[in-house]
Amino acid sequence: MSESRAGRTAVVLGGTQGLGKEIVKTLAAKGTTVYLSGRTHESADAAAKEIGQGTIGLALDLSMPETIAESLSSVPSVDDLIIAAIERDANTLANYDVAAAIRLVTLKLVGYTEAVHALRSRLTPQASIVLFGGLALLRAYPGSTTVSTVNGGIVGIVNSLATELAPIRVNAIHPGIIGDSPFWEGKDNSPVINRTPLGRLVTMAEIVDSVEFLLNNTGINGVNLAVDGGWLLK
């Protein structure tokens, strides 16, 4: 997608690294003003001054609601709001982590709530956001209790969220295994790659597609759309 969104603000919250930071990269290129928000100053200041292009790091961490009103003071209006911020657990019965538990499910469920609660009375009328989840709310594996539980729990929150902020547009996306992801590349993910139809892993740059997508097709909404090359079929 080529077009202009110059004069657009967009939040990317999880915008440092990996797939937040390309979708940051993006929307920036393309004149949008980013805030885009790392766990710390240091981390969010240094990927804003890489990005360039007037976007601004904010320090923000999910798992710790009751800081992230304050921390998103400073963002005056939003058309864009995009909640990328996600955290590796393989939390198994066996050795099973409880504060991990609580804090996945905190940073997930509550901190995505807050963060959109905090930023309400900014959302224009003509806003959208797009939130994460993860096929694993589909395709379980040991140790994914916790993560499927919280991705499937993104489901509930785009249903309820895109009733109660209507007409503000509420969508997630739940990616399969992403091919080039700085977590997954260089690992052996033939046994996907062969239930896949698509015959390949999907990339960054379709993801960050169809977060576009989202963002921009005003007859889209309550969706949480599967971007895996037909995983999930097989």
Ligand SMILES: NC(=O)c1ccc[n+]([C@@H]2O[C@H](COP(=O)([O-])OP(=O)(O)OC[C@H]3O[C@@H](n4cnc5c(N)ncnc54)[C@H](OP(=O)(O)O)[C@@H]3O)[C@@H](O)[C@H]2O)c1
Contents of the next structure:
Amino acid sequence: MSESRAGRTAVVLGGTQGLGKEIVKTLAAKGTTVYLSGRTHESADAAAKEIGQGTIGLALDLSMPETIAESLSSVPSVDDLIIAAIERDANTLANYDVAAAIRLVTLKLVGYTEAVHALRSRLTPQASIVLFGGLALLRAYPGSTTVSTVNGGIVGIVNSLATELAPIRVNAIHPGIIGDSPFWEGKDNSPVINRTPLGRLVTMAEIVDSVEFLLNNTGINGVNLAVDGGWLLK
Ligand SMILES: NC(=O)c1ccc[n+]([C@@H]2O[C@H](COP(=O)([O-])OP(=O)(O)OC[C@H]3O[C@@H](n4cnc5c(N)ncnc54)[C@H](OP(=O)(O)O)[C@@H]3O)[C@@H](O)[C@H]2O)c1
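Can you give me the structure for the form predicted in complex with the ligand, which would complement the form predicted on its own we have just seen?
What follows is the whole complex; the chain from before opens it.
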């Protein structure tokens, strides 16, 4: 899509790298003023400087929910809110790390919700929200208990917030394995590719396009969209 988004304001939490950063780049290139966050001023400011186009960096830690409102206090209003942040937790039952599990559960379930809560009075009447889950929700693997659980929780958050914030729209993207994302690039992803009817992994550009679809299409609400090249079919 090449439509102008001049005059809009977006907030992308987890926008310093990976999928969030690609979303920031695309929205900023179309004229949106974008606030992006990382955990530190250093990472957020570096990404904002690299992307340019008026992008503003914020330091925000979603695993410390009591601090989120203050971290977002400089944001004036929000048309597009995208929350993509993650700290991965490979946590097997055999070596269960309670602190790591609590951190990710807090980040995704309480942190995502608190960010929406903190910004709710600044959401414009036509605002929409896109949250990130992931298909570990359905394709579990040893060590995925926390990740699978929080991604399942995103479904509940979407349903609840779309009801509570109505008519503001709330949707989620649940990616499969995104082959050119920093976390997966260079790994042996052949077992997933072999199980994907597309015969390849979905790309970051395709995720960005899906986010734009959810932001722009005013009929889409309460949807948990799997973007996986058909991986769930096999
Ligand atoms: N990549 C995939 O294939 C894939 C697959 C399924 C689901 N997903 C989901 O898609 C989303 C984006 O994934 P990604 O791979 O693009 O992520 P990523 O490259 O690992 O980037 C993570 C982002 O989250 C930020 N972050 C980390 N800890 C944070 C915290 N405690 N509070 C606030 N921000 C924090 C990071 O900022 P700093 O490091 O600068 O602090 C960074 O901007 C995630 O929700 C992930 O679960 C991705």
